[in-house]
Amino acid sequence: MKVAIGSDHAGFHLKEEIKAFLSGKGIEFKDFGCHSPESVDYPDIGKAVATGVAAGGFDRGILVCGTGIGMSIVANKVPGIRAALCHDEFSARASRQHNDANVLTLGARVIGPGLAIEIVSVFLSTGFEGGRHARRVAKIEGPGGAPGIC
């Protein structure tokens, strides 16, 4: 498993906690920034992580900002990305099983580090169920990764 990770300034400290968790589990990752709590523009980092995942260089992505909403919007603009904003383990599990989400977004001002680590753990360890869900995901993607019917 190879993970792309990034945050804006609001998510910096939570991202650092997540990186420590990933390191402890032996999960390879690349940090796309930011690298301090100094103000940055989240779209730049969100796009870099999402593009890395969409290009196939990473199995999954994790993005953290204040609410997770901005990063989710940015990531979902990149073709091939299915970013899910999750603030509980149930949503993280369902995002993988039913939607084959490949980017997790988290809100550092919404959840604490303990819950965030549990959500990341579920997101990274849960597989896609396929079956009827595959047909639906294909409708989102469209042929050749082009936008689908949605």
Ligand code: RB5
Contents of the next structure:
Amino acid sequence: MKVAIGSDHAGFHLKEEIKAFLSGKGIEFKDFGCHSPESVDYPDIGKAVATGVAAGGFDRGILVCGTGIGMSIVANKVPGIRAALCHDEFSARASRQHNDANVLTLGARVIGPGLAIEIVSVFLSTGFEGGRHARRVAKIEGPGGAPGIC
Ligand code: RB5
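Moving on from the form predicted alone, please list the structure of the form predicted together with ligand RB5.
Next comes the full complex, this chain leading.
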């Protein structure tokens, strides 16, 4: 399991907590920034993480901003990315089982670190169920079922 992680300034402190959790679990990750609570633009970091995941360099991505909304919008513009904004464990589990979500977005101004870490844990440990869900996920990418094929 290799994770790409990033945040803007609003998500910086939560990102650091998530990194500590990943390190404790022995999960490999790359931090795409930001590297301080100084103001940055979330699309720059969201695009970098999403592009890294879509290119196959990482199994999952985690993006944190104030609400999780901006990062979700940005990541979902990248072909092949299925980003899920989750603020509860049920949604995080379903996003993996049913949607094969490959990027999790979180809002550091919405939930606390304890719940966020539980959500990250569920997101990283839950598998895709396939079957009828695989057919539906293929339809997300277009009639051909693969990115760029229509
Ligand atoms: C930054 O103030 C805030 O707009 C950003 O973190 C995020 O919530 C955007 O969606």
